[in-house]
Structures are given as C-alpha cells and as structure tokens.
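Okay, so here's just one chain, in structure tokens, the form predicted alone.
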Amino acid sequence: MLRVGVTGGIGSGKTTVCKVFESLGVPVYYADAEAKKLYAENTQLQFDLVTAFGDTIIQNGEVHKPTLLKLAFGSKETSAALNAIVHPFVFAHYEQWCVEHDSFAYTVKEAAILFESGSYRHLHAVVGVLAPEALRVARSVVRDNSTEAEVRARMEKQMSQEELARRCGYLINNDGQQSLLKQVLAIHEQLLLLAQQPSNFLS
C-alpha cells in the first residue's frame, strides 16, 4: 500500500482536498482530528502535556485544546515541545490505522506539520495544497473565530509556502479558481500507477 501525505499552511484548503480523495474511495487518516481525540482518551499524553504546559490546559477534565493551542504557538520552542509529545502518540495510532487499510492500492495521511514533525520520512509521496494568502487568513478567520493578528502569527511559525511547493511531489491550487476536482483527479490516476511500483519511502 502506497501512504500518501497531504498538508498545507493553515487556511489553505487541506481538509477540502482531501474530501475529494475520500469521494473518490481512498482512505483519509486526519492527524488533527485523531490527536483530538488522544487528547481525550489517552491519559499517558495528557500527563505528558500538563508537565509542559501546565494544569491550566485542563478544563473539565480535559484537554482545552485553545488553551493548549495559545501557549503552545506563543513561540516556536513551544510549538516544537508540542508536536515532540503529541507526535509520537499520533504516528503509532496511525500506524495501526495503516494496518487495518493496507488492502486499499494507497492512503492519504492529511497533517500540516508533515516535514516539520519528519513524518514524512514514513511516506511515499507528499501533496502540498496552496493557496493566496489573503485567502487563507480569511478562511481561518472565519473557521477558527480568530483575529486576523492570531492567524498571521501562527502562519509566521509554519514552513512559507515557497519552501512547502519546494518539498512535495505533488502540488494543487486551492484559490477557488481551479477545479480541486480535476487536480485530484489527475494526481489520483498519477498515484494509482505509482501504487503499482516497488516504492520506497521518501528520505
């Protein structure tokens, strides 16, 4: 089974794109969205949090992931010891899950830290969604319920999208111009192929 990554920079459209992949039948692994949910389930990484950041992250007996989030971006140190604790966590829950998909000819594994965490390193290719970035401010603005000052700060930390488009194999234009559909379609067909290869994983 091919692992196929897809991330992005905030705003840009990842969760989109990779609804498309999921209507065409290929499984979609949501790194954010599973670590959600190990946020809430798994007592080992809770621990691990609250002894980096402090016991104000719990609220109701849980992890209040805004409160994590807003110490956690204050500076790239503490958003590099986030993803060191929760990262672990996240990849062998997704390991697992590829064990339970590997029937499928590829998977997708969409995450927005996917160089910055080495993870990448587990895949054989990598799609990079982009978009203006006055689009993605806008975008996560509204999603978010941030200020436009929250999100430009957290996109300061994150890979520039230059750097991003540099690193993948695969790339797509999320502007709300062009068609996502027929640039899925055209990289599902691509790595439909490639799936039939001996493959290696990305260095």
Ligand code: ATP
Second form
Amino acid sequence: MLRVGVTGGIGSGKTTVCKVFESLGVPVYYADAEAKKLYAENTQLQFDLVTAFGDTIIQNGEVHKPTLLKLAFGSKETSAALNAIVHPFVFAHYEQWCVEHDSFAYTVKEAAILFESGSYRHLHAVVGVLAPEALRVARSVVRDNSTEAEVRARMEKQMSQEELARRCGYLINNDGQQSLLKQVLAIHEQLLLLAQQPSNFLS
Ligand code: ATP
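Give me the form predicted in complex with the named molecule now, not the form predicted alone.
Following is the full complex, with the preceding chain placed first.
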C-alpha cells in the first residue's frame, strides 16, 4: 500500500482536499484529529505526560492542552521532551492504521507538519496544497473566528510556500479558481499507477 501525505500551511485547504480524496474512496488519516483522540483516550500517554509535566495538566480527567503547551513551550528542552513522549504514540497509531488499510492501493495522511516532523520519511509521496496568502488568511479568519494578526503570526512560523512547493512531489493549487476535483483526480490517477509499481517506493 502506497503511503501518501497531504500537507500545506494554515488555511490552504488540506482538509478540503482530503475530503475530495475520501469521496474517491481513498482512506484518510487525519493526524491532528487522531493525536487529539490519543491525548483524550490513551492512559499510558496521559501517565507519561503527567510524569514529565506534573498533574496540573489533567483537568476534568483529561489532558488540558493549553496548560500542557504552556509548560512544554517554556524551553527548547521541555518542548523536545513533549515531542519525544507524544510522537511515538502517534507514530505507532498511524502504523497500526496502515496495517488495517493495507488492502487499499494507497492511503492519505493529512498533517500540517510532515517535513518539519520528519514523518515524510515514512511516506512514498507528498501532495502540497497551495493557495494565495490573502485567501488563506481570509479563510482562516472566518473558520477559526481569529484575527488577521493571529493567523499571520501562525503562518510566519510555518514553512514558506516556495519551500513547500520545492519539497512536494505533487501540488494542488487551491486558489478558488482552478477545480479541486480535477486536480485531485489527476493526482489520484498518477498515484494509482505509482501504487502498481512498488519499485518506485521510497522505503
Ligand atoms: P488548517 O491547517 O488551518 O486547519 P486546512 O489547510 O486544513 O486548514 P481547510 O480546513 O480545508 O484548510 O480550509 C480552510 C477553510 O477554507 C475552511 O473553512 C474551508 O471550508 C475553506 N475552503 C478551503 N478551500 C476552499 C475552496 N476551494 N473554496 C471555498 N472555501 C474553501
């Protein structure tokens, strides 16, 4: 089974693109949503986080993400400690999900960070979703009910569109002008062909 990543900056339309893949029958793993579920449900993960960060991170029986992130982002060391605890859980969960979907020609993993986290190394191809900055800001402001400044601050911490375009093997332009369905269909056809040639796999 070919493993494909879909990534892009804030408001670029990753989830929207993934819904189109799903409509073609392709299973999609939404990494952020799955990580959220793990925080809520995985008691071993909760135990490891409490051991590292103290029990103030548990509120109403659940990991309180804002408190955890505040503690973790205090220094480079604590931030690295958080990643070192969480990543193996998410990684193992995704691996198990892949085993469960092994009968498909290919599956998609949607994640805001694939290159930064290094998880692209476990994928055979990556689709980058691009959109003009102004449109990404406008879409995010409406969707998240945030201010333009908040969206731009998050955007600045992300990989540039140029770098993303350079690193992705496939690109989708979600500028609201070109048909998403047409673009996804074209990539879908290419991925089905690639999936028939395991010798093209990167790993
Ligand atoms: P984030 O990383 O910020 O969660 P994302 O890259 O997953 O965002 P989406 O959630 O797919 O982006 O899209 C952001 C918002 O823009 C959503 O409200 C979505 O409905 C809207 N949107 C995305 N693409 C289009 C489009 N082609 N036409 C109209 N609205 C769109």
